[in-house]
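The form predicted on its own is given below as one chain in structure tokens.
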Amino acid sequence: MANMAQAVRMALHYAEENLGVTDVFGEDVGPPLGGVFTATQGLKTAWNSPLDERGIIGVAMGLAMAGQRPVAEIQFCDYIYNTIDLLKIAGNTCWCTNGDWNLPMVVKTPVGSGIRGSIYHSHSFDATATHIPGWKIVMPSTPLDAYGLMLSACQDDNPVLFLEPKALLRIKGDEPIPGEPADERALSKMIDAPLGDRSAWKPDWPALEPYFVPIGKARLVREGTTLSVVSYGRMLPLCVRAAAALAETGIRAEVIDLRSLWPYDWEAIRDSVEKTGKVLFVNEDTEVTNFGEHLLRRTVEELFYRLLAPPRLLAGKFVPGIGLADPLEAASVPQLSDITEAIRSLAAEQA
């Protein structure tokens, strides 16, 4: 099975060939590196930009306004913050022009902790991203969803932020990418650049097939009746592991992978909460003005009389960054033990 980085790479190749993607660019995105996580190796339209995040976003906006379909990468989301004003302009262009101008551009960037990246390579961006209207925002938790969401992003006429959980980029999926070979070693030989001299290397792409995950549609990962757990990105697999372990104690946690932060699938959340009466929102961004707080507020406003206990949020600590040492990182963002205890505690709570 492909890992998430390979899935993103194959999706971008398919988009180059079939969806009109014209430029894939950013810092070290082109040859020879193909991105720091190798998610752009071998792409025919990939090229290296200067070390200038504002220039990257500005060029993507210009290309999109000129009718192209660019995919721009910010190497780590920690460095996207100096482009906020440009992201705001990109998000409001269609609205400000009364629909006369669309910006069909994708901005991809790795997010979150989990690789011991310390203060400059461990930030989350989901809360900040959802404060910028006009963008569609997606964050996959599996390679197959990464493939399907990237294809949907590349054909969308709106600007789309594709947030890649960097700790999951090397994790293999449980479901194949349509068209990938059954032997993962064969896939690696086909599309992974060799170490050393890559000047003569060319990928041998498999016969990939289209697979679109609709932006705004959540995925029911695990059914349950005791409580609902709503998450996305890196935290989602941890929620699934916690739910599976607690099932042995009689706690049946329903787990929903949101996949899209905007638009998000409120119907999936509502239906689950109406069934279980309890909900825990989990993500790793800092807890103050967290996107999960919005979901919690809407849950209280619209589903108050269906709740059997107050809804809860489990999120990262409100600290300026993530420490390099393992104990510091573990103390800053939710860990498996934190999620397990939060589910157990909420399951036991009575209204």
Second form
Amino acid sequence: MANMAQAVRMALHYAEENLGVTDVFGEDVGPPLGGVFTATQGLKTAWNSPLDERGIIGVAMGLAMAGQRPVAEIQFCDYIYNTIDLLKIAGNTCWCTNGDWNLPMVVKTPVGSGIRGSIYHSHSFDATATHIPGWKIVMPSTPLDAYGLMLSACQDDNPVLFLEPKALLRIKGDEPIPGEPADERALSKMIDAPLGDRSAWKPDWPALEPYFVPIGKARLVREGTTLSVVSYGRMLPLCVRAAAALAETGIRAEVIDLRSLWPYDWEAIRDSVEKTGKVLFVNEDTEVTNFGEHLLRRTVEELFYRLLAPPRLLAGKFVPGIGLADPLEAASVPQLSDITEAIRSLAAEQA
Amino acid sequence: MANMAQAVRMALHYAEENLGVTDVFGEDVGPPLGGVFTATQGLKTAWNSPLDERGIIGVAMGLAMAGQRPVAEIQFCDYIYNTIDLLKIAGNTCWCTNGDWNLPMVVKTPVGSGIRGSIYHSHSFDATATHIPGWKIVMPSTPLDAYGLMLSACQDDNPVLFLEPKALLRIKGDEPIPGEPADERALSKMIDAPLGDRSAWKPDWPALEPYFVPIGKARLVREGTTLSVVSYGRMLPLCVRAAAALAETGIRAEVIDLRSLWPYDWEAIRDSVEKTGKVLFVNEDTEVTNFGEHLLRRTVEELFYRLLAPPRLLAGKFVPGIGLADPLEAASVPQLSDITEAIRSLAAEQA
Amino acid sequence: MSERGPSRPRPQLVRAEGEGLGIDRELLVRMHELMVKARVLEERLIQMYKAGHGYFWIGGPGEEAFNVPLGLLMKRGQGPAYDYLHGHYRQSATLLALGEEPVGALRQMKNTATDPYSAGRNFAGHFTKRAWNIAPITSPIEVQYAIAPGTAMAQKRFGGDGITIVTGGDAGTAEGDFASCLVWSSRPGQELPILIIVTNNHWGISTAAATQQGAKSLADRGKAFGMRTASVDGNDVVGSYLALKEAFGYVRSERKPFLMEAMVSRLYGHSSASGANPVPGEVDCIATFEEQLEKGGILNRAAMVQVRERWTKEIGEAARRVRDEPMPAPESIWNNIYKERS
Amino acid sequence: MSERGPSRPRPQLVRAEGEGLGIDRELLVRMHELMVKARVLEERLIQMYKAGHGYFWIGGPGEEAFNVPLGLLMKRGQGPAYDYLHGHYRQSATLLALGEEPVGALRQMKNTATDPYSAGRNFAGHFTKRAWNIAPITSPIEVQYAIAPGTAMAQKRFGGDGITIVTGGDAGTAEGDFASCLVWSSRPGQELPILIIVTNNHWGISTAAATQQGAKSLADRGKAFGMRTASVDGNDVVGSYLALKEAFGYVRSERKPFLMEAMVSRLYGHSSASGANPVPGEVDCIATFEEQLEKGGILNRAAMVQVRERWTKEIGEAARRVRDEPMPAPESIWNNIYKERS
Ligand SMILES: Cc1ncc(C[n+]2csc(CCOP(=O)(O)OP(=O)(O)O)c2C)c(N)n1
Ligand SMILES: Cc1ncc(C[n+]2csc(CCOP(=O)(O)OP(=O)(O)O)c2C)c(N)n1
Ligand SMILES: [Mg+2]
Ligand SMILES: [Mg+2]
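Now that the form predicted on its own has been shown, please provide the structure of the form predicted together with the partner chain.
Below, the chain from earlier opens the complete complex, with every other chain and molecule after it.
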């Protein structure tokens, strides 16, 4: 099975061939490197930009205005914070012009911790992003969803932010990308750039098929009745593992992968919480003015009288950075044990 | 009584004379204009900067590193969004260097709607700011609090963000700034720059006295027992008016002016909610990933079993901007009638 | 270009030939008309503001001599075959020169539902017109310089002779985006067909350029990037026309960037926030031009007065019509957040 | 400057005078020693990374010939009377030249609680030392250029001869912050005492400068601002020393900005993310310098080998000591978010 980086790459290839994507660009996105996580290797429209995030976002906007369909990369979301004004403009252009202009553009950027990235390769961007109107925001937790969400992102006529949980980029999926060869070594040979001189290398793309994960649609990953766990990105597989482990103790946690942060699948959350009466939101962004707090607020607003216990948020500690040393990262970002403990304690809570 | 712009100006004068403030700077902050809201007229350390917000924040950091105490202004918070990375660095420098460096600097910037400012003179910044660790964040709703919070900000050894509710800058207070003359025309004559040629003008400062509003301390503005209303900035006086009007109907709303957004006075909120069992949070920032959602989450987390009704948030609509035409602004940002209605309906709610 | 704009009675020509002005008499007359039209429009907008029929004014009186030729030289249309304009909030004369009806600006001033640029959402002077490649004018200073290379890149790729034009003020060049524009426009082997313009009125609100700008000439900032540059008197309409024509020609054919600085006036100060009153001592490009036209025997005073009166009347009537147009509905805030596929 | 750093046995001099190298023999020997020490330190850091005693390496092998003179010329101390350095992540040689002990870098690499720069929080090469005016090195590219004018402004005000130095890579000059630095440093009448440096290794990670930089010389970008500029061979330690000395002298006495570009090598590639292996074809400034020293009769091979061996041994021992030092405690994440008044 493909890993998430390969899935993104294949999606972008499919989008270049079939969805009109004209540019995949950013720092080190083009040859020879093809992206610091290899997600853009071998793409025919990939090119390297100057080291200038403001230029990257600005040029993506300009390209989109001129009928192109760009996919711009910010190498790490940690370096996107000097472009928030431009992201806001990209998000408000359609509204400010009352529909005169729209910007079909995708911004992809790796997010989150888990690769010992220290202070500036561990940021989350979901809180900041969800506060910017006019964008659609997606964040896969599996290679197949990455493929399907990227196709939907590239097809959309609006700005779409594609958040890549960087610790999952090298993780293989359980389900094949439609069209990928059965043998993963064969896939690697076809589409992974060789080490050393790559100047003559060309990928041999498999015959990929369309697969669209609709933006705004969550995935019910694990059914359960004791409580609901709503998460996304890198925290999602940890939630699934915690739920699986706790199943043996009789706690049956339902796990929802939100996949789209904006618009998000409120019906999926509502249905689950109406069933279980208890919900835990999990993400790794810092916990003050956090997107999970929005979800929790809406839960309280609409489902207060269905709740059997206070809805809970498990998120990153509100500290200025994620430290490099393992004990620091573990103390700052939810770990498997924290999630397990949070589920266990919420399950035990009696209103 | 002084208005808030005059109060800020007097605080900065006091801080120049007594707290070591060395620079009050930004676009049009120095002579001849003294700030687009006149808040920096006549200050001896005020100077005009290039039109470059990144430079303004960067230079404030550099000045702070070199032992100066700068107060930097971003002319409207709408134009601060290309500096978020620098604000993050200002906020994380002490932590990243494990205490080696600290940055005693104040950033002041007008926020919010209410002056028919259209899309780019109406932004709120409390949600974005409270997600940035390492800052202290204050937002007065009266001239006296503006004075007292600015003094505390200028005295702090850490970055402090001073949010000025722009619609309140020209509103006079109920309480005098310690040292201001009793006659407000006399004050104006002393410290307001004349129209026309100002090149020879010098202010005649009153003998101001120190008055520090501690950062992190809320103000109980109105006592009540029916429910708690927690707000700050421009929404605060509207909450007070709504509460006063509803008192006649028997609804006794307690109103808390948070004043400091970070750190905030949890004890004040907790005590009030423990008493009333109902709470409405009000601010005018857009409502998705909003700071009020943080306060609401904490309320749910710590006080769930004391709640008599779901805690509520009233905030700005999640639209890309605040439109110029009156009906658009009124539909986007909480109005007095919205607040009144929200209080009334929460008061009526029975769990 | 004569097909642009509704046809109107032409002012009478005194002589067959303009003498010594270096360009065709018909064009001179046309430029004069557009400059006056733009000035009258801006003065009407100011009047509306002062009468309480609008909340904020910002615009371009004092930039007509540069902005009219700019509009006339643009290739109007939609898509990369045509010229893109990434303008700023002093661009009315360019829009009128392209053929835009003035009533739209009045509607935006009055923030009516009929405002064609933003349906009552945005400030005056914030034009947009996708059908003519007019990028939305936004309030944040200088961001257009980061965006403009994107349309130019599409045009380089597309071929043809469409180019991108980006304009902004002098103070704004202190923002990093101005430098980003220079960097992205001059990548070796990937130079962009972009005309980068700075209209230098020597002020940013209340701040004199001389106190903040160490660059002797803003145009010089292009030199390190191997860019062609020029500095022109933007109050001289003939000189501006000729300089712009050369720059357009270069960018169109060479597909390379050109940086131009134009010295202009700020006749009514920064905006309504600074009073929107006439500023003594600023050169008025229309007054100068009218002297030239009279001296050169192109137009006489009476004809010029007539032009102004005609536009005053016509735009005045439009303003009165606009006065009773409806405000946008509250629920319209939810419209057009996204474009949904049709 | 000889009082800096612990005193050590001096390598034996072959001759009394360096011939033709243009600077004092003792200084040459000192610079050689520091260059080797810095190289050995970086090679040890790479080795630690490869052995799993650290998660990420980035550093300055290939910049010693420029960064050592830079550190030697700095006026070390705290406050505006002394020089400020706003460096980037290839600055180890400068720190060592200033007298810093190498063990701190090893501790940061191993992210121990004892790491003097960040207590195990930050990546290797992210120095900070307030006692010597060393501003914290941060990962985001180019932000130091926006910050540095602030310390220079305080120094202009303070008087004296302290200056601010800011350094960064070539690719990073595409960020607007580089331009901001030029703007803020050259405001008319308010020029700042700042030495603005770009170390040009012709790469940004995998991207060749020649594909992105239209500026023929990055130093030229200062010219429009009326700034003194220079472009030097940063692999030539003697040339770098002399050029830097002149630039320091100018900035110290004139209190005006100077922009210097230094051509350097990236001997082990970008970072551990690109393998941290020797890159064929890059000029090694130490090898070149050692040839010069030998030819010039300043040091013989044996003496130079001895220098390297001494540092290899000493730094190796330090690395072994560091290996067993404790990790930071989990609850230490809460320390030093704010400075509280004592
Ligand atoms: C990013 C940003 N910062 C600040 C402002 C507020 N502002 C509006 S116009 C202006 C001055 C602009 O001066 P200049 O660029 O010379 O243009 P001019 O108005 O003189 O044509 C300022 C500071 C803004 N609109 N955007
Ligand atoms: C703002 C920002 N964008 C991207 C990165 C990722 N990054 C780290 S180093 C680097 C290349 C820097 O090149 P250059 O400025 O030439 O310095 P060099 O490493 O060559 O010394 C990049 C893109 C970053 N650290 N900061
Ligand atoms: Mg100007
Ligand atoms: Mg480089």
